[in-house]
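Take a look at this single chain, the form predicted on its own, given in structure tokens.
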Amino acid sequence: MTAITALRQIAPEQAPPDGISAAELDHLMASVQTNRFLPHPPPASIFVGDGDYRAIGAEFLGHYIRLGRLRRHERILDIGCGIGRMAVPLTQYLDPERGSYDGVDPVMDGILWCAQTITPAYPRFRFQRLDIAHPLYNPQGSLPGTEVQFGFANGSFDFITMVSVATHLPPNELAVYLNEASRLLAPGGRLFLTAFAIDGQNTGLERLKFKRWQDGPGWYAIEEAPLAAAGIETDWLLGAVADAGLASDGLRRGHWRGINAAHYQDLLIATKPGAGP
């Protein structure tokens, strides 16, 4: 993920849930950045993209709460958890007795750091490696991306986050991930997904210049490594989300396009039909 502007102000019409005020959320996001006692990996071991590790985590904590309506008691699955950039700030928000977090990723070094550093202090934060093949992150992986199955029961989670995961997957694998997310969400649960959605609404100021990947809905920005920055056609993405049984609330366009926005990549939130908790 490329550098992201952090600590955006919260619009009054998007007040946070669970009785936390906008001012309290701003304070929580700021404290995540300044709390020297929170875990922080060695700078040389951060493989999840540019930008400030702590600031980006704080920003997404705000997005999860404000836009994703994340509540303290909910069960979270972080697909592509990396080296804990989203997990660390969530330790300061989730209820330590009712909330829970599970992170999965193919990169062993990140999982080991999280399991050895975060879990001992926050036992309801758990991490596991999935040996998924990926040409950049796990080229020797044993499981093809089209055969991914996450080892959790149906309906195990209230909130699933896929930050900068769709940006590294081809369309056929992304469809599998979306179906798995739908399977794992409880009724009323939400999928929080970021992407580079290609919709023809070019500004001429885009930070990435995408080209179509063969004849399908996938696009790439780096020819020698297509999955380093993968785009996906908006209509295909919305259709795949619907085919997976999720109801999308539309696409929020990101400032990678050269427009003013609260987040870098495009953002999609989709809900599993049915009554929530």
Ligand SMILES: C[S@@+](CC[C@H](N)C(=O)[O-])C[C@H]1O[C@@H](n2cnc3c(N)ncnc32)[C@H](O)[C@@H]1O
Given for the second form:
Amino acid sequence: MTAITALRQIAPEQAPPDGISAAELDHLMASVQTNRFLPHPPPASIFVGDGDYRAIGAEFLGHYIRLGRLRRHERILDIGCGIGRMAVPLTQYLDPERGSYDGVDPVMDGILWCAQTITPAYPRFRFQRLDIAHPLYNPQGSLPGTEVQFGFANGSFDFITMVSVATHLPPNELAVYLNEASRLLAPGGRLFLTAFAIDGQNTGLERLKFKRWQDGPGWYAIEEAPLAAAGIETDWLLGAVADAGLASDGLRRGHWRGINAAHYQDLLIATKPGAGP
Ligand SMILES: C[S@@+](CC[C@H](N)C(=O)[O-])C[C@H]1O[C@@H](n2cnc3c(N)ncnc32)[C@H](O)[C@@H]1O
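Next up, the form predicted together with this ligand. The previous block was the form predicted on its own.
Now the full complex is given, and it begins with the chain already shown.
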């Protein structure tokens, strides 16, 4: 499959999976945005990017359910969970007895806020700080990203999310994470990953202008800090996903390209083969 045929236009509005109607999901997303009793970090401590923390969380809750077919009873791993932007909305959806959420991240402040604020109210939401080295997020980290092995047993999760994380990793680390995701997913489990996928299909309206990093599959938009916004070649990404043993239905293009889309970054959903739940 070529990069171009692998790319999809915006997915038509998909009905949510059994158990929640489209109207209930709309209501849930709206209430996540407006419920002032939900935890919210102090604005100055939010290090995961610009934009409305609550609105972006609500948006992704919708994508998880509509596009990722996330069910209430599933076990989620959030790799690069930051300061709980995805976790907070999920507290309003996951079944408090059967569903679970584990978040991992190298930034101590984010993990501390989540562990002190979210876990006491939602005990099946757990957070772990991992000392993974990253030039921007954790420059003194002791564990190289290429040596990461998450401390969970094979097949522990039904859904793994990496939102705006592959956009900060070099290709060799991303390959390690894809293999880990495949190891950790149960059959039928899904990896939900966002990326800036580089495919040569330029509109001229891109919000970021990427340049190739040396002669590999990695691209960068900001010369002084290549991992502040990292792109990845589409064919390489799809190949690495397949090599990891996951089946993807192609990339959904994001509106960073200057096209009409439901999400900013490109989105890839890849499934671990085998019988689903
Ligand atoms: C733009 S933020 C996105 C955070 C979160 N996924 C969200 O959407 O709110 C990128 C996150 O990736 C984390 N990160 C950076 N390098 C990482 C690595 N090697 N492994 C796991 N997480 C990493 C950062 O600490 C940061 O929390």
